[in-house]
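Next up: just one chain, as structure tokens, the form predicted alone.
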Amino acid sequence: MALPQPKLDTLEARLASLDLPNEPGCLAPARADALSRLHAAGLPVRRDEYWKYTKPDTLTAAEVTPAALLGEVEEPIFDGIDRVRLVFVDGVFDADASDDPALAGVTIERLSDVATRDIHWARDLYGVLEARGQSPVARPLAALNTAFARDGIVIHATGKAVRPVSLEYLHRSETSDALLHHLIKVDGGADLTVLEDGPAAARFTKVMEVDVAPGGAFHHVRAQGRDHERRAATHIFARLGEAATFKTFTLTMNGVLTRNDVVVELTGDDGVAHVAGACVGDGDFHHDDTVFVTHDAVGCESRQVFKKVLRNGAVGVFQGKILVKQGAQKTDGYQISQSLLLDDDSQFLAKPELEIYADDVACSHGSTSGAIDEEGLFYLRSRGVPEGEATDLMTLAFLAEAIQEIEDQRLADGILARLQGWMARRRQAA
């Protein structure tokens, strides 16, 4: 079927602004397949079902909307953690600013190096989970990334990583347009933690494909923030084997437009997948979490926990689905999305979904939106806590359920500290 003319025009203009990698290596077939899927689907428009709450124009336009740079006003959020730093500047790996990858105790390579080889395990993963994640919901920005991304990190964990791998994204150009694609393979019994932090670029399109073998564990904590005028569309595609664990948490502060897609497949019995996020938005802030978890095995557990704090006209979106396939008995699926609206101008738009084809399951979902608890606020103020600080304390209490999804307490403490700093700066500026 031919694309509608507006979609076709947008796609042609965007493709004309990019250079297709032409290396003949092991990733070339996946790139060609992704480009074919992109031509068939077109780029997203507001009429698309899963984009009706979020305007994608600035993510799909040929020209990048400039994003002002913010000085180094704070240390990287994970500075207190013994980690291996891998630094990207406007989407390009900076080896001089990075640590020795060997210090992590896992195999780490650069995507641009892997792409030129004829044989590499990445051939069996690159674009594979992304392609699987295109059904039943098309995710064309991810296909665009698979076709065109030149840089990224390729990680193979064969045992427990000695240190977390920390990806730091620096933003140096007001018109940078970064595409990064990361591949992560976690073998059976292996354990890996990946951290992400930084504004990355004026426009950032990222895909992370994570394959966790039976008995493996993958933990992921990221912080999106700082440069407010940035725009980002990120995607995580994960596949879990038997008794595998996948846990991801995202903190978002600032950002004119952020869209985070997470697609998880539980393909082996007794798998565990937790997807959580907390965001605080002020003013021209639009934040969209879109999650799709598929249970395709027996006895698996999934949790989706999202909390958003919005004020001064900020907009939060949550679209979350749990799909339980036939035969996926004893599924335990939990989904909660909540917003705290600190004024009458902000909005929270939610679309929670359950689709169940098995009869021995325990699945629940809920979504609420409300103002701050006046009784609790009065209690704190009556004991001498200033109104601004009292509001911040209640905000942190609201976000606590999502932050508790982080297993490593040191990482959770860092997230809390960053939130407290953000709130304090907003209070002083008011």
Contents of the next structure:
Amino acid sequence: MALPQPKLDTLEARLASLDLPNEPGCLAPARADALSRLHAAGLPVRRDEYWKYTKPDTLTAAEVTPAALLGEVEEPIFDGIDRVRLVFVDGVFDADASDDPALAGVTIERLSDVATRDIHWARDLYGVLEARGQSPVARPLAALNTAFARDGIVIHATGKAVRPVSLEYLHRSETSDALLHHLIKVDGGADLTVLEDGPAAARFTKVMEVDVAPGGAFHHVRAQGRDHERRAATHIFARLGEAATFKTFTLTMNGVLTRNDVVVELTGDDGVAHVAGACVGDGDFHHDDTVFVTHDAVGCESRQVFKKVLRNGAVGVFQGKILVKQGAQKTDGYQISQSLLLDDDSQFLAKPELEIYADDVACSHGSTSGAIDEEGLFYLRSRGVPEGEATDLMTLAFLAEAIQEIEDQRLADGILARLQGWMARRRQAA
Amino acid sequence: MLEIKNLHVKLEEEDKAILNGVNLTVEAGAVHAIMGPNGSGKSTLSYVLSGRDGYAVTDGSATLEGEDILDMEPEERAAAGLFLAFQYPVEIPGVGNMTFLRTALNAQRKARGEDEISAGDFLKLVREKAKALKIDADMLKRPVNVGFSGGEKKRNEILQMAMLEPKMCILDETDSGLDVDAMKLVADGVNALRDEGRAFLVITHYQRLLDHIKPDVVHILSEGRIIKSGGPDLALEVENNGYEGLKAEVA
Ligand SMILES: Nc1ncnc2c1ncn2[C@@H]1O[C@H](COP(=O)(O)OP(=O)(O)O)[C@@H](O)[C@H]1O
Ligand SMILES: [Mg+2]
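Please move on to the form predicted together with the partner chain, as the form predicted alone is already shown.
Okay, now the whole complex, with that chain kicking things off.
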């Protein structure tokens, strides 16, 4: 079917601004497939069902809207944690700034190297989970990424990794337009933690495909950078085999526009998938979490826990779905999305969805939006805690349920410290 | 210590007068009790003194050690030495009781220009005070008042008071919802804090708490006014004749 003219125009303009990697390597067929998916779907426009609440224009435009640099060196959030650091500057891997990618039980490669050597599993996975994630809801920016991304990290975990792999994204150019595509394969019995930190670019379009084999475990904690004007469209596509574990947590503070898609498929019995996020927005901030969890096996557990703190006109969006396919009995699905609105100007838009085709399941979802509890605030103040500090304490308490989804306490502490820093800066400015 | 003069208070949002000229002076070292029927304005008085929103002072004044407190923020009043044990202690999900206590204690110390208490000293202090009130480690770890029984909440109020060592302690119906044993614990906690430099205003609906915390002066509040003040015997009179009898007598 031909695309409507506006979609076609947007797509053509964007494609004209990109070069298809002209490599002979093993990823070429996957890139060609992705390009045809993109041609079929077109780029997102506001009329698309899952873009009603978020304006995609600046994410799809040929030109990048410049984003000022924060101009302040922030301590890497995961400092103090022994990790393999892989640094990207405006979406380009910087080997000199990175650690030696040597980690027992794990092989780490660069996507651009994989493309020219034929690494079978990578070839067989590249674009595959992204393609699966295109239905029933199209995710054209992910297809665009598969077609055009030149850089990224390819990780194969065959055993228990003793250190996390940390992807650290620096933003140095006000007009950078970064595409990164990471591929992660976790074998049965293997256990891998991947961290991400930083704003990455003025505009960042990312795909991370994660395939967790039966009995494997994958943990992911990320902090999206503090640069106020940055924009990001990120996607995680995960597939879980039997008794596999997948847990992801995202902290977002600042950024004019963030769209985080997470698409998880539970394909083997007794899998566990947790998707969590906390965001704090102040002023020109639009944050969209779009999550799609599919249960296609028996006895799986999934959790979606999202908390948003919004003030001064900030906007939060949550679109979360649990799809329980026929035969996915004994599914335990949980979804909660809540916002704390610190003033009347801020806004939370939620679209929680349950679609269930099995009869023996326990699924629950809830979405709330509310102001700070005045009674609690007064109680704290009556004990001598100043209003600002009391508000922060209650705000952190509100976010706690999402942060508790992080298993590793050291990582949770890092996230908490950054949140406290964000609040302290605002209290000082007030 | 606390001096309330001709205090008139109405609801901020409605034209409903609740306190109609309260006069009350509590000297340092003294324990005063306020008794009164439900709805007479006891809690309102305690809230207005501690700075809760929703009330408008239309006339009169209240000072703590000579300082006008009615224009202060609630946290400033706390730092100045005022403490209210709430009739209905508030639950704060997600904030641990220990964090709450330490934050409050340090905030007050900071406001007074003192150093923060060290983690070790704080722990020692909490453990000691909690033990006396039979508050176990689990209650200290849980979020503030969440899932606490009525009695546990009231004991937790007294723990906060013991930790913060305020000069002027207002207890709003701390006895309600307590069985005899819990009431003894609470009364012991209060009595342990009795000191020449500290004053208490004990609000209660019944006389029985006053068997354990012996007041120096008893006031009867009715329809937003203190209609009678007297010695501890006044509490017994209320117990025997009820508030109606007393109102008739004063009228
Ligand atoms: N925030 C409020 N909103 C509406 N009415 C109130 C409020 N606070 C107090 N009142 C009213 O004021 C009167 C006194 O209440 P209160 O101070 O709670 O009395 P007491 O503690 O003596 O039982 C009651 O009639 C009560 O309904
Ligand atoms: Mg009352």
